[in-house]
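Presented below, as structure tokens, is a lone chain in the form predicted alone.
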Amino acid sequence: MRLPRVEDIEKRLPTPEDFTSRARGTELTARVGTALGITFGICFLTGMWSHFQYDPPGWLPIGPQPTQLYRVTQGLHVMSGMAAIPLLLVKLWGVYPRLFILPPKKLSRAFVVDVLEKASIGVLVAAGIFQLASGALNIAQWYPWAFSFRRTHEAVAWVAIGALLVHIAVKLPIIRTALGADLEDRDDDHHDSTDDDDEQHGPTRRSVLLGASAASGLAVLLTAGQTVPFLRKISVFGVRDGDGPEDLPINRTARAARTDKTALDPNFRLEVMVGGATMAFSREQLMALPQRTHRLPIACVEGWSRSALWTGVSVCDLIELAGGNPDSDVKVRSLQTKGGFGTSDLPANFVRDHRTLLALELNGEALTLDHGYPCRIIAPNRPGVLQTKWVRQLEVKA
């Protein structure tokens, strides 16, 4: 029995000519690719901004103004990511036949260029699929992996955007020519159709482009209700639809954070540490202090956000009462013993803003246990995970 040779395998491989759909072609892929590049660009920029809000670099001070900024940027991030999913699928379908173009058989400059180009496209496709898939799973809060989602998502984002820029630079002449050409070939416009021809050629490029645009728009519409209140009833893809105690969704319950018992302890005291001194307040004592009420948004990395009416003690007032300087950073510690973000840093520009509250009430009612009872942080323009719940200690940094 003779082993198959390379020539035998090549004969069995399909060629681009075997894919007869008239919808494929540079005219379609250039247009879909342009839309995909725009969504990727928006997703990348808003994603980087989200990372800056988590860990502000020294050269970019981020403060409480504008109040709704993180809500808008993170909403755009998730919506642009959802819009990119059908566009990426159509783009891959359009260029799929080109995978079967074999490189030159002899080792030459053309061979090296061909291999490098395919490798760069492979990196781009892999990074793009990973970003969209992991981002969608993050929205659903399902993490079937052991690595840090946020750090890995950020690192792969740089890989994806770098590969995309290289791809655009290499393909720019082809893209410009394709965008300037008619979407449909002249042969298609004057084609004498028969049943066999229709079966062979399939949908037109225009119909595929319209379908991709509709699917992308529908993906946004069915997700946007997480951020846009009047779309809440129709956004069936929105994981957080607004339902929950006091009309506010819950990401992590007290039971999941293992605070369901300690938070209800009648001996609970909030500690405010200034230098070597510590002041302790019961919840009743906090309620007896001057209260402030503000309507502030809470926005999470998964893309959902809501505005709510919060009432509590201004962190600035509390720090001054304890003898601290309100122009200081504050370390916030929670009662939670399970899960990330049990502590957070509250920069001075947030501390001195009177809208930054140690909240005791939500929408006119006492905080529920899952919303952070006995007290929680709420500040304008902060990621939701940094709005620490079940606060047990505020430490004023020197």
Contents of the next structure:
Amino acid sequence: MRLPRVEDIEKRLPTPEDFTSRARGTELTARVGTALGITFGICFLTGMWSHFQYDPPGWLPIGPQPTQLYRVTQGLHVMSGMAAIPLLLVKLWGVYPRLFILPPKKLSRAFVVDVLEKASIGVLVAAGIFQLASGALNIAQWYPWAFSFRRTHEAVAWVAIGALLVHIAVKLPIIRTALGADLEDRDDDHHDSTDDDDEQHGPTRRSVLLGASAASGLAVLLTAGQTVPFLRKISVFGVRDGDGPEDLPINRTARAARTDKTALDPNFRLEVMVGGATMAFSREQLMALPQRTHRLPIACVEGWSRSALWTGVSVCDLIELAGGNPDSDVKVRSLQTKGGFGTSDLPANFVRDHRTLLALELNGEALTLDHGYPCRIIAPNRPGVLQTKWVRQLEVKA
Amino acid sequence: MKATRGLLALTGIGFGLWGLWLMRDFTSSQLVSMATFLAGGVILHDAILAPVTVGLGVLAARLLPSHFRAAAAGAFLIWATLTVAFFNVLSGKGGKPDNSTVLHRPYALSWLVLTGVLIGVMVVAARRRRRHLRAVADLPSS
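Next up, can you give the form predicted together with the partner chain of this protein, since the form predicted alone came first?
Then the entire complex follows, led off by the chain already shown.
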């Protein structure tokens, strides 16, 4: 028995001509690709914005206004990612035959160009699928991998958009011609189509484009209710439907954060550190201070958000009471001993805003344990993980 | 246009290199996991999902009556892409056992309803197509 030679394998591979659906064509590919490129662009910009909101760079002081900003940008991020999934699949279906175009036989300039182009498309497809798949799994809190989601999703995003820009640069003349042509144009028609069964009865490009748009729209509509309130009942495939104790979903429970015992300790005292001095407050003492009530959203990186009515002490009032300057950065520390984001930095521009609360009540009732009892931070325009729960200490920075 | 294309390509290469630079301190197990998922997605699509789709298309073209073909292709497009898009909630994985505010909807039931609705729409569209084809066939040929 001899090993198969390259020619034997090549004979068994399909060729681009073996794929006969007349619905494929650059006119369709360019249109689906443009829509896909737009969704990837929105994902990239809103994704980078999200990293800025997590760690505001010095040159971009992100503040508490506009209140709903992060809710909108991150909702948009996840929605355009969902919209992209059907578009990517249809796009890949459209160009799948091209996978079987073999490179030129001889090592020449054409060979090098062909291999480079295939490599750049390989990077684009791998990174594109990776971004959509890892994002979709992350919003369902499903982590079957060993890498850091946040950092890897960011790094691969640069690779994906980089490969996309190279792809657009390579294909620009073809894209422009195809977008200018009628969708059903067929200059590559080399067979007699009058009695072609597929020609008469198979799907048309228009129907594929329509189907891709419908699928993309449905992918958004059936999940967006986790952030768009009036879609709550329609979004049957959403990870959350907005329900939860006190009418608000939970991301990390007290048990998962190992605060289920410490948070219920009757001797709990909130510490407010100013300079070298520390003031301690029991929950009852905090309740006795002047209370403020504000409607603010929890907006999570996972693309869900929901507004709620929060009541508690303004962080700036509390700091003034403890003798501190409310124009300072504040370090927030949680009772949490397990999982990330046990501490957060509250920059001065958030501290100054009296809507930044050390919340004690949610929607008119005492905070439940999973919502951060005995007290938690809630501030306008902040990613959910920075809305620290089970707060034990506020340290006013000099 | 040449300048635009050159600028796009250079920016793209710069973006890609920046992405690689951001991975410089990833541990080897993180890199292996990332590479597995990068390659896995391509293999899953190119070696499994796409050939199965093409195979189903060939089967449909042979087996389905002609008036059914466009309707079946449209219904399959929407059904298949949405099934992939909702795989995260349909898988039954994810979430935490102690958090009932996540993944608490009857996703499998919704998926069955979606499948049923698409089959219904397909049948209605195919019937309309058949009526149309008959009407065309009944016309006196010119």
